[in-house]
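There is one chain below, alone, in structure tokens, taken in the form predicted alone.
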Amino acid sequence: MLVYILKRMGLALAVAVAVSMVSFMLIRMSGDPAIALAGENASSEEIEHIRTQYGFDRPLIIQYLDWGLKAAGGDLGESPYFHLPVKQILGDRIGVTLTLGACALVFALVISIPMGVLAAIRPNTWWDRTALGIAVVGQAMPSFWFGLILIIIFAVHLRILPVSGSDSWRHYVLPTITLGYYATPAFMRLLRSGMMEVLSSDYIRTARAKGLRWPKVLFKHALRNAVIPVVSLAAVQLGFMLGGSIVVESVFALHGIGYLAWESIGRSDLPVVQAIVLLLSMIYVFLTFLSDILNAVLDPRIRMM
């Protein structure tokens, strides 16, 4: 177990820098940094000032040597529109993201996992017929017009919930529906094929043989070999949350990470963006490899690639 852990973090290390460099050049080669940090009204004498303070005429690889290094100890560099730290900027932020992201996955799999395990067991039934519709409907469904729908309902004509904010537990309850019911839909037709696939297989067929009680092969035997593929969709549907909570946060008004990247976007603030990426990207690659290590601890085979 211990030589696939280190294998897999010298994987997951070897992604992170990768992932870091190609953003890093990405955002730089999107345009001049320069001519968005000083305006399109800036003179050229001003541009040029720009671009030697925060060192852009410099060759890309060493500004992206310089900018890594830094980060690596934590200096993410200071924000031009807020002139403060960016670590201290993420870090009032990230927890309205962090909570909101573990809600809506946690929402999608106490909905999907009973849905997928009923139809697998129920198929070509009307609770078979209706998961698979309710996976239909998620899919198509957008986001920011599912949230603003449940606005209409809940904040507007039932007043029963706040419309915006992250003071209480009751402003994340219509946020966490809409983000969590886009994730449900996969969750659940993945469980779903798993348990079919499981359930015709011949050591299910011998444990019923043997007498064994149902809800034992069901959930013990079954449910658990099914279930590894659902961990590592977890994994990437959490990492596509936190990154893609930029509509969410924008129509509730929750101001974490990714209204935030949506303001320092139209701001041109190159620092904040830059972290943004570099954090998500982070986060994603660790949920990655914290999937690999529970579907190791589920399924001993794994350890053995």
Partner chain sequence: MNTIETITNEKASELGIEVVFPTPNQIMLRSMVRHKGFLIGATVLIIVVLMAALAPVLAPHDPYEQSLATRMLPTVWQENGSWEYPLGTDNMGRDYLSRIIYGSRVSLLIGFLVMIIAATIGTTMGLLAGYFGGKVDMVVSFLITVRLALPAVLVAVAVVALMGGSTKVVIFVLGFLIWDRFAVVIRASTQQIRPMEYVAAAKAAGCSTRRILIAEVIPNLMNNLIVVMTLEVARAILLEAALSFLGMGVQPPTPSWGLMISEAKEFMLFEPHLITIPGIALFVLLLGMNLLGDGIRDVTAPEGRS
Contents of the next structure:
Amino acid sequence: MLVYILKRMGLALAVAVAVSMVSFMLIRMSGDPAIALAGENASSEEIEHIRTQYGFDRPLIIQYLDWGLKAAGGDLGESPYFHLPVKQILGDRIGVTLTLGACALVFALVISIPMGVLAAIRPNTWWDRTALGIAVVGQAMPSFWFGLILIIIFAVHLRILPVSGSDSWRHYVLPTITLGYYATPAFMRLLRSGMMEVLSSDYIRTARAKGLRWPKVLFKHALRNAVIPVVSLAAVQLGFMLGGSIVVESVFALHGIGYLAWESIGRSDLPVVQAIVLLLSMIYVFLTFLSDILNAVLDPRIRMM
Amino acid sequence: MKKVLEIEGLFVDLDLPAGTLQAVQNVSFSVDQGETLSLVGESGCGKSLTALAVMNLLPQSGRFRAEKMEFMGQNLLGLKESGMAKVRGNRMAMIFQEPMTSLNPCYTIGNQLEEAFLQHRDVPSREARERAVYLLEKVGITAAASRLNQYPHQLSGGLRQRVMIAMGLMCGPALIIADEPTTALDVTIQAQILALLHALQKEFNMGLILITHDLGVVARMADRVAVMYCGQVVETGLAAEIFNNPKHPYTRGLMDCIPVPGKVEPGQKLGSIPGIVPTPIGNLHGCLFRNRCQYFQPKCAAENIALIALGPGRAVRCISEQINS
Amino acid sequence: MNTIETITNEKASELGIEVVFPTPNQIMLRSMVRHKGFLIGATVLIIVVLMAALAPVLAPHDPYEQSLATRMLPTVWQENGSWEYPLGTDNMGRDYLSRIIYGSRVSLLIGFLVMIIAATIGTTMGLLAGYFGGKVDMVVSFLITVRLALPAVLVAVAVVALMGGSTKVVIFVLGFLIWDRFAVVIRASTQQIRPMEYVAAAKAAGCSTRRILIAEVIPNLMNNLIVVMTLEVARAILLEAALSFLGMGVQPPTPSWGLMISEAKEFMLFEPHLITIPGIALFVLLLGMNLLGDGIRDVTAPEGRS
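After the form predicted alone, can we look at the form predicted together with its partner chain?
Up next: the whole complex, starting with the chain shown before.
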């Protein structure tokens, strides 16, 4: 178990370093950061000044090491737009995004687990077909459009929920549905197929041959096994949802880091953009590491390795 | 001898895309206390489905009906799922073919052994644990107490099948149904498991239904035999009678497939039964073995063949004079 | 009629019945025609392709032509609507139907080109990782993990913004970002094909690795590859729309469905149809592509795995 954790941790660290490098290079090489920072109308002297001030004239690898080592120590630089430490700006906003991500994940699981399980128990019934329909529609619905439709229905016509902002829990309802619905199909499909596979397995037959009651067979023996892959998927999906928060947050003007990233891209606030890409990647790496550990806790075959 | 299980006129149908498969047709048999009945036949002949129907564990596409299904004097027909659950794993236990996949990978051996006992007996869990240790020792597992905390993947196939047997014995059943219990195991382990089953059966005076395609296993274990072909019982009788004097052409064909030391010359070809098994879908009539039978005559196709009693407990489903003379 | 007898070809010809067993292609065709999702998906794709190809013929107006006089005209089913502008006009007075028709060109073009780039990168990586295993597999798996850790939409938006938004940039950025599913699926399928006898036979016959990959492995990957291609076109179209919606994708005045939704956002309160119409177009196309992909998977799957 310890060896397993250490191995996973080593992999996570390696991925973290690689991701930080890629995200740094991607954004740094997409254009001249000095021009981006100075603005379109800046003179060449001004651009040169910024270039030396921010150290953009040094070799890229030095710049990366400088940025990466500072970032590892928690120093993400200063935002030229806010004139504040990036760390402080992100700290103010990350809570909103994490709340949204957590709510959306819970929403997706609460919808998909019962529906997936029911669909697996009663295949080819109207339940199954409804679940499949929801999954197929959910996969094809662009989340930004779905969000706008929800606004038109619930905020404009019915007037029961606010259009945008992030002041109260009511502001989170529509974004949660929008983001959560996006993840629902994947969970539902995985649970349905996993549950069907488990239910036709030999050990379920053994459990029934023992005379166990149906709920016990279902919840103790079947669901426990079917839920293991869902944990991994949940980690991955939460990571994707946080990454996709840029779309949903800008639809609802929810002041999380996704919205901040969008605004910062618009005003060429590169240190903030870079820090957000890094932060979201690190969260993803952490989540997958967490799911590896959870998998080991849930599955004795991994735990005993 | 007291009858443990009595089945009369059992039919099992499976709904397949191609139509309704009449997997088991009008099968009757009974098992006494301390007796071993062997259901023999090729794979797909309906022997496993017969057992699953008795346990009411048929797959979703399957249905069964029977004229009589009595277990320890209790009528199993029309019993609801909850009533059947009280019988299953309690007085009637089943051991499956695949020990590698028949245990839940997520729970310890102890947990899975004890839950059957706790389900049927209102006892403290300490007592269930003691019972589990006792039975693991009974099935020849050493260091039983520490095994309880192990997971299935930590045990070998032979050990897992021993655990499955112990699990079946937890509530002291009157009948054990063993569905190809040794097919997935190595030959040496097979012999051990069979010897174990035999010894336990005698010790606890249980009825045993042994389902197998392996005539060697039948010869060693069975008191009585029912040979099944294409969903029907084609021949029944005491094991000795069946082996010494097989009547039905199918049984004879099966016997010719066994190499007997001393009787079969080196290089001599073993017998085989030509043709393939028909799929029992649609309107069945006549003898189902006739397209492979050397004694075929026109009336074999014309009428349905009933089991013809040859003596007490001995019957054959064949109308050929050569067979019955 | 005796149904339990096995009917062989000889027996059938003795009886004077001609028995024709269907070829694998006929079986596939038959299951295609029976598969509802496949049929719907294929129909949608054909319609949208026709729409894109025949846009100049089909569109009643020039999709770029602006006119103050025709601003915000209602649709034909609304009050004061007319068949002149069936779906009304936008805030610049451009015919909405024409823009929807031309928008299909943008979606399909970007969807297919992005998919081609992603398929080239991802399939190569997956093929090498699956076939050679060992260190190569480790490296590729690592790259896949790194790619998945990067927030795709955010990175795409940032890079497109920095490089300057244009259709070309969007295609390259997305193509280089979404190869992951190709790599994952092709790697797994190659791992399944590698231990097959026909690969061993080709090796024993002295074929070069290149030849084995091209002649033995890739043809057997085609089914899976086509499924992923279909699904990834949908994903690329969705991402393009999201990028354009965020203002960092296709630039105005190009008619892109995502951009049209973005432009209509400020009129959401009074003219919601400006949002619903391009959204429905997008939804129907994505739904069709997904159904088609799932359908191809079901139809090409070996028997009994539906």
